[in-house]
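Consider the single chain below, provided in structure tokens and representing the form predicted in complex with its partner chain.
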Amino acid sequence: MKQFHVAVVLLCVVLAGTASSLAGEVSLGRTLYEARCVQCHGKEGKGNGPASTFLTPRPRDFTSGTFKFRSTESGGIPTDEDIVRSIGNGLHGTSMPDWGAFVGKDSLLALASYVKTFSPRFSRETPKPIKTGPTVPLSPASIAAGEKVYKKLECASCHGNDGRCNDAIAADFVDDWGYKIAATNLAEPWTFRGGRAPEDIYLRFMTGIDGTPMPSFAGSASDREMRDLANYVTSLARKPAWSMTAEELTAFYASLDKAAKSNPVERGRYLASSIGCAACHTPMRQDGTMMEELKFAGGQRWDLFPFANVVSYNLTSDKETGLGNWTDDQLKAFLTTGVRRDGSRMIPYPMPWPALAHLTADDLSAIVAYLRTIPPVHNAIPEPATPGVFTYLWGKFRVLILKEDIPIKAYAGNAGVAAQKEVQP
């Protein structure tokens, strides 16, 4: 009976101590991530921090308990190991680093179990590894029947005959979020998010990426043929434009041109997202998180102080209060030159257009091509507010001769009137 008891106490001991170091390990991953995962992941982990309306793709919402990254089955939640490895290693052609060159493994796995707070799916559920057969090594024995897998599978219907997507019959996919997405370029092995390992690409043939159209295919062949298609997908890597001769890096931009020119919508929208057109040209909430649904549709107050206070115009397709009357000339016009419609003039600073006028001309087309595919939000944006004559000479007075430097502001909320829906009958 004695026995008993001294068990019972040890048992509880051991208990509190587990459920105490949890929540250690759950209070040093919340520091953690309030001071390095916020900005993108946002502090409810819902993926809505202020950086990830500029992300492609977009940060994982952690509340949804989707994982994308897993060694577990299709629909299942990640296990500890698996959320660590991407938070450790990062997710390749992501904007998510690799943390492990940074913090130690108890950070990441204090880490690991903190975002697994954010979605009650991990105390529900306990996650289920798939069971693996042995490794093949690479040979073009294997990499012949991989082929085969390849077609049997019908992975071309989504990655093109030659993994590029070029031949896809299906595009134009959307993820669970609602975001839209592409299917991997299979000759880019760099951008595979999970590792360009064959084992990585073997795990996710058997996973699935969940959250996204790319299902799990366990069963659909056997395990020997998974691994054989893992290794036909690792010899359609193409040598990367670092390693890349100068004739091959010819043709390799003559090929990047041709496919700017045949499909300049596609190649605006690239120059659009990383120029960051939509970083001024949307509101900004109190919190410094963008007004998502009034992406591209201007609205930000930019105090210019002693030149104009300026409020971001309305890019989006609306005829009444954004580009949609505006003709292409006089769009170019204004992206090289800064002078707008009615003749006026804007300064060098904030819009950058002194370095958009180095833009090729194609590029140049190509930005208005896509700027044209932006759906129309209605957001009137005011006539900019000019200074007084005397404020002015009092601005420059105070900037040439008193040397002072006037900083130049910019201010949270939508200064454009967007409130149709709201306006009160």
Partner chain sequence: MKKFLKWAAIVVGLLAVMGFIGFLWFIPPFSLVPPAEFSKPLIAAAPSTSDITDDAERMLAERGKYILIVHDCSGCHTPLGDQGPKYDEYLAGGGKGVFKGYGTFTSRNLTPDKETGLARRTDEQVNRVLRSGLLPEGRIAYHRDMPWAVYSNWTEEDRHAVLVYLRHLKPIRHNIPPDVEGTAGADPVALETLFGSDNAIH
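Could you drop in the structure for the form predicted alone? We only have the form predicted in complex with its partner chain so far.
FYI, this one's just the chain on its own, none of its partners or other molecules.
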């Protein structure tokens, strides 16, 4: 009986130590998360941090327990190793860096433990790793067999016949959260977020990419077929730009220009995203997050002392308060010369029209074409408020004579007058 009591006491000590260790790990993970991750993933792990709206694809929403890159069955939660791998290796082709280069293994494990606390799924479900078959060496025979599987599973519908998406039947994709995403260009393996090795690609076929239209093919193809398919996808890789000759680079960029001209709206979408138009033409909340319901509808206010107090323009296609009644020429002049429709000229910041003046004619037309596609949002923008003469001269004196930096202050909230139905409480 005494031995039984001793065993119980020892078990309690072990369990208490384990619980204490786990609590310490989660605590360290919280500290690391709040220092490095909240800007993108948000304090509550919902994928809505201040930087989230500017990123494509959007940061992961941890609260749903849905993870794209796993070694587990479709629809299941990932293993700890899966989460550590994504954090440590990063997700190529996205804004998720390889944190393993900056923090140690213990910190990666702590971050994984804390990430799991955002979703109740981890407390009630057990990861179910998939069963994998033997590897198949990369060979011409396997590649040829994989090409047949590519056709059998109709991969070209999303990725195109050559894997580059150019002739894909399906093009407009959204994820489970309603955000626009694109099919992976299989010719650029350095952008494969889950890894570029045949084993990594094979896992994507087996597990699917949860939260996206990419399904699991387990049950739709044999294990051997998916191994051959992974080898075939590996063979589609084109030569990267950093390995090309001058002649190859010239031809490569000429092909990109040709593709851009064939789809000006998509080119304009890319340019608007790269330039960061939404960053200024969408009002921000107090916590720095973007008011999604007013994206591109303007209303962000700045105090540009001593020059003016301005509010960003509504870039949506609304005819009353946006660009709906602007001509293409008026829009181009606005973007490249800063000249408004009334003939007045904006100062060269924060609207960077001197930089946009260097856009090619095709790119400028592409941006205009894209702006035309933005759905109308009613948000009346007030005219800039210019300072009095004394305030202006005193400000110029401070900048030019006293060499003070120009203070630029941004205000939270929408400074425009939006239609009631557009603004969420």
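Between two forms, the rigid core is the largest collection of C-alphas that superpose within 1.5 Å. Residue numbers count along the first chain shown, from 1. As the structure is a computational prediction, the values presented were derived from the model and not from experiment.
- After superposing the rigid core, the C-alpha of residue 406 moves by 2 Å or more between these two forms.
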